[in-house]
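The chain below stands alone and is given in structure tokens; this is the form predicted alone.
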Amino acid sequence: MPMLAAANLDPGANPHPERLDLTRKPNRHLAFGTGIHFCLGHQLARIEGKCALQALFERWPDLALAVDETQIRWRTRPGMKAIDKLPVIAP
């Protein structure tokens, strides 16, 4: 079974693919597909993501991890890497 999400974890395409780097250039992820199968709503999704993060950090500018990053738990699900729980504090 092909794992499309695994393509985004290729260190040959993206150095340190496991890190969230919003300034990564070039950003060769496949989240919105490619070629004729490229998502028509990709610009809307990007705008929504930007607005959500901006609102989050405007509301809680000091938001921080409540645990050491080594304690973050990941879901064990084939084909998709996702955080299970992300404890945060907003002092």
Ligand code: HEM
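For clarity, a rigid core is taken as the largest C-alpha set superposing within 1.5 Å between two forms. Bear in mind the structure is a predicted one, so any value in this text is a computation, not a measurement. Positions refer to the first chain, counted from 1. First, how it differs from the form predicted in complex with the named molecule.
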The other form holds:
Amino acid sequence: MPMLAAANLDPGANPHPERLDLTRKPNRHLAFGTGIHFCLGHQLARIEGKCALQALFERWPDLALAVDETQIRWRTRPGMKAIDKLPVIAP
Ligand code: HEM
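Any chance you could show the form predicted in complex with the named molecule after that form predicted alone?
After this comes the whole thing, all chains and molecules, with the earlier chain placed first.
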């Protein structure tokens, strides 16, 4: 089974794939799969993501981590990297 999350961290596809770069172009990723089963909801998902981030940072423009980044706990799920909890402060 191919690991899409691992493919998205391939520096051969995108330099510095570990950086969150919303302006990355070209943005060669497989988050929505590929081929005939390419995600049917990708346009909705992109709009939702944009709206959510826009609302979050408009409401809390100074949002920052409340803990040292070494204290962030990651979920241990095969094939998927996800943060368990992300404590933040909004001064
Ligand atoms: C960030 C959000 C989303 C991600 C990362 C995502 C990711 C994916 C991926 C990787 C696949 C391919 C699975 C495979 O090849 O077996 C897929 C398929 C699919 N997605 Fe999404 N998806 C997202 C949101 C959505 C939304 C919002 C909808 C519908 C409203 C949706 C509907 C579908 C459907 C129906 C398929 C199956 C397409 C097919 O098999 O032909 N997805 N998605």
